[in-house]
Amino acid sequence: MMRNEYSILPFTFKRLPHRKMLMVNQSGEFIFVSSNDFNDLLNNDLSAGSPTYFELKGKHFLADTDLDIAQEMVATQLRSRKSFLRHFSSLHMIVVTARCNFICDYCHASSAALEQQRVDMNWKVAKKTVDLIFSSPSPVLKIEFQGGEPLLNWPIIKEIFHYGTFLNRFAKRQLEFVICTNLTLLTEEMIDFIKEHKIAISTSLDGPKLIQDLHRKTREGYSGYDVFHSNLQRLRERIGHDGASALLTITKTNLSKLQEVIDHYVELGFDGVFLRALNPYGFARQNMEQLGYSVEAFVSEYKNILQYLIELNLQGIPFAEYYTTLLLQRIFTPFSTGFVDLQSPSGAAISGVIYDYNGEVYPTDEARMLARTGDKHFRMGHVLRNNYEEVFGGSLVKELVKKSCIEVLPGCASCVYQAYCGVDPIRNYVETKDIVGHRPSSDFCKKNTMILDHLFQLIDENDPDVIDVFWSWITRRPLEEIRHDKFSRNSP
C-alpha cells in the first residue's frame, strides 16, 4: 500500500480519555484528535482528504507540498511568542525603603520596623538607580515602588519619579510609575500627586475585615482593613475605579471561602483577581504549617471558583481570574504575555528587575528575599559599583537564560503544555539548590500541570458559553460584544 506524501512538523502530545488526544505545535496552536487519526498520521496513513488532514495542515502539524511556507508560517508565530526578548529589562522595581506599617504572616521581605530609617534608600543610590534603568534598550520602562511600605520613604518616590520624567524628555521611552501600597499611609498630598501624574497604584486585598486582618497585621495594632477600606474609597473618589488594582495572597484561611473573598472584591467594585498561591519564601516558609495547603487542595479549589466566576459573567457581572486569561492568552493567541513566571527563556532578569534599598540588584523580589536570609546567590550587582553592562551581561544573568530555557529542560522538552508554560529559577534554587530544578517533584510543575488540564477539559467540551467568557477575558471586551460578533459572523 502506498503511503501519503507530508512532512510532519515537531510537536508534543498528550493521551486524553475517551481514545483522544492533544497535540500542540512550537507554535503553540492545538488540536484534538482520535487515536486512530494520530496513528494514522504517525504511519503516514492519514487521508488526505480527510476534515483531520486539513485541520493538521492548517495548523502546521503537517505540510505536503507546502514545507518551506509552514516551517516559515510555525517560526513567524514562534518569534510573535517570544516578543517579549525586544523589551529586554523593561520591568524596574525599587525597593524605596524595607520598613513596614505592617507585619504580615506571610512577607515575603522580612520588613524592617518603623524607626529603622537605615533601610531607607537615599538620594545617592536612587539616582544611579534611575541612570541605570534608563540605560535599558527597552522601548518601554515600568518603575515598579515597592518596599516595605513604599509610602514611608514619600520624598525618595517623588525624586525618583521628577528625575526619571527628566530624563525621559529626551529618551522618549513609554515611561510607567506604579506604587505598591497598603493603602493605609495615604494623605491628601499623596493622592493630589499621584492623580496629577497618573500613578498607577497596585494594593493587597485577602478578602473581608476579619480575613485581612487576620494575617495582614499592623505593627501598631489597629485593623489595617479599616484603614484600607476608607483610603480606598478617597483615592477612587479623586482618580477613580480603573486607578487602583489589587492582588490577593491566598492562605489556608481564605482557600476554602474564596467565593466570599470574590464577592467582596465586586463589593468593593474591583473587575478582577489574581488567584495568587502562597509562594516558599520569608515569613511564609516559616509558618507554612499554619498557612500552607497542598498543590491539590489549591487546584480543586480553583477549579470550584473558576465555575463561579464564569458563572458571575454570564449573570452579567464581569469578573476575570487574571492568571486563567494570562493562560489562556498564550492557548488561543499567538502573542507574547509578558509575565515572568510564564516566560522561556525565564523573564527573571531579563524582563523584570529589582533594586533593593541599599543599591543591590536582583532578578526578582524572592531572590532578594533569600539574600536578605544570607544567600546572596542571585545578586546581579550594585548600582553604584557596576554598570548596565556588568549587572545584565554577567555570568549570573547568562546562567539564568541558559538554564531557564523550556525547550531544552529535563521534564519540560516533552510535556505537552510547554508552549503555554514557563520556568521559575529562583523558586527551583530554593527547592533543590540547582536553578535547573526537579520537575517531577515541583509544585510549580504540578500546579500548572493540573491548571492547564482542567483548561483543556473545558475547551475541549467547547460550552459556547465558558468559550465567550474566556474570549471576553481575553480581548477585554463585554461578553455582549463577543457574543454580538459571533452572532454576526454566523449571520448568513
The other form holds:
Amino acid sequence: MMRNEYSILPFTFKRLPHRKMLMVNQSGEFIFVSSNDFNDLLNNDLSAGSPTYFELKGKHFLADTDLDIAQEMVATQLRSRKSFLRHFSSLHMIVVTARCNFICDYCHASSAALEQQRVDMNWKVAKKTVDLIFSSPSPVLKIEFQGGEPLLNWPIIKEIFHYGTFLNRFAKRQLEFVICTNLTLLTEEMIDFIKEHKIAISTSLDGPKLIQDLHRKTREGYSGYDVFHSNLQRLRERIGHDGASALLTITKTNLSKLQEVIDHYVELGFDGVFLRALNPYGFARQNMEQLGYSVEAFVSEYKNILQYLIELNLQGIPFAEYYTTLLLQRIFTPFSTGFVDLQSPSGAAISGVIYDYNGEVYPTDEARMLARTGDKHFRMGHVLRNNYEEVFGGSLVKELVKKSCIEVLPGCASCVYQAYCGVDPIRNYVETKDIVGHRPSSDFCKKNTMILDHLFQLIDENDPDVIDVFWSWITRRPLEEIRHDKFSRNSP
Amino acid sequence: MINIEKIQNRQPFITETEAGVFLVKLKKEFYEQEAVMQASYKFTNTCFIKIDAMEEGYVGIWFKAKLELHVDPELLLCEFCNEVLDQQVRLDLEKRYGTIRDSIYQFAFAPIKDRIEDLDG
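Could you drop in the structure for the form predicted together with its partner chain? We only have the form predicted alone so far.
First the chain shown before, then all remaining chains and molecules of the complex.
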C-alpha cells in the first residue's frame, strides 16, 4: 500500500477512554481523534481526503506541501504564548511591613505583632526598592503593596507612590499600583488617596461571616468580617464597584461549603472568584491537619462548583471562575496569559519579584516565607547592596530559569498538558528540597492534571451551553452577546 | 494477594519473582532505554523500581510497592507496559520529526529582524 506523503509536526498526546486520543501541538492547539486515526497518522496511512486529515492539517499537526508555512504558523503562535518573556520583571511586590492586625491560621508570611515597628520598611530601603524597580526593562510596571497588613505603614505607601510616579515622568512606563489589604484599617484619607490616584484594591474573602472569622482572626479579637464588610461598602461608594477584587483561600472549613461561599460573593457584588487551593507554606503548613485536604477532595469540589457556576451563568448571573478562565484562555487562544504560577520558564523572579521590608529580594512570597523560617536559599540580593544586574542576573535567577522549563522537565516533557501548565520551583523545593521536584508525587502536578482532564472532558462533550459560558469567561463578554454572535454567524 | 497464576496465564510478561516483587521483561528490539526510563519515572511514587539487563536482548524492570497498593498490581503493571509503548512512540516521532520542532523554536525565538530577513528570503 502506498504511504501518504506528509510530515508530522511536533505534538504530545494522551489516551482517553473509548479508544480516543487527545493531541496537543506546540502552539497549544488541540484535537480529539480516534485511536485508529491516530495509528494511521503515525503510519503515514491517513487518507488525504478524510475530514480528520484536513482538521489535523488545519490545526498544524501535519503538513504536506506547505511544511515551511506550517512551521512558521506554529512558531508565531508559540512566540505569542511566550510573549510574557518580553515583560521581564514587571510585577514588583513590596512588603511595606510584616506587621498585621490579623493572625490568620493559614498565613504564608507568619506576620508580626502590631507593636513590632522594626519590621516596617523605612524610606531608605523604599527609595532603593523603587530605583531598582525602574531599572527593569519591562514596558509595564505593576507595584503591589503587601504585608503583613500594608495599611499599617501607610506613610511609606504614599512615599513609594509619589517617588515612583515622579520617576515615571521620565521612564514613561505603564505604571500601576495595587494595595493588598484586609480593608479593616481603611480611613477616609486613604480612600481619598486611593480614589485620586486610581489605585486598585485586592482583598481577601473566604465566605460569609462565620467562615471568614473562623480562620481570619484579628489580634484584638473583634469580628474582622464586620469591619471588612462596612469598609468594602464605603470604598465602593467612593471608587466604584469594580475598584476592589477579592481572593478566596480554601481551607477544609469552606471546601465543603463552596456553594455558600459563591452565593456570598454574588451577594456582595463580585463578578468572579479564584478557587485557590491551600499552599503548604507558613502557618498553613503547621496547621495542615486542621486546614488541609487532599488534592482529590479539592478537585471533586472544584468539579461540583464549576457545574454550579455554569448554571448560575445560564440563569443570567454572570460570575466567572478565574483559574478555569486562565486555563481556557490557554486552551482556546494562542495568547500569553502571564500567570506567574503557570509559566514556563517559571514566572518566579523573571515576571514577579518580592521585596521584603528589610530590603531583601525574593522571587516569590513563598520564598520570602521560607527565608522567615531560616532557609534563605532563594534570596536574590538586597536593594541597598546589589544593583539590578546583580539581583536579576545572578546565579539563582539563572538556575530558576534553567530548571523550570516545562518542555524539558522529567515527567512534564511528554505531558499532553505541557502547553497549558507551568512550573513552581519554589514549591518543588519546599516539597523535595530540589527545585526540579518530583512530578509523580507532586500535588501541584496532580491538581493541574485532574483539572485539565475535567476541562477537556467538558470540551469533548461539547455542550453548547457550557462552551458558551466558557467563551463568555474567556472574552469577558456577557453570555447573551456570545450567543447573539453565534446565532448571527449561523443565520443564513 | 495477587493471583500470579492468573496473571501468568493472561499476561506472560509479568511475573512475581518473590513475594511483592514483580518483573516486567521487555525486548530491547522494540523498546529503547530512554522510553523505559521515562515510563519508569512515572511510577516512582508508588513503587521502588530497579532496571537491569537480562538475558541477551531483554531488559528487566522490577517493581516493589512502597506502601500497600490501592490499585490492583496487575492493572498497574499493564499501565506501565502501555506507558512504555507511548514513550517509545514519542521517541520514534522525535527521531522522524524532531528537527521540525527545533526549527519551530529557532524561528519563534529569533530576533524580529532575522525573521523579516527570513521571510524576505
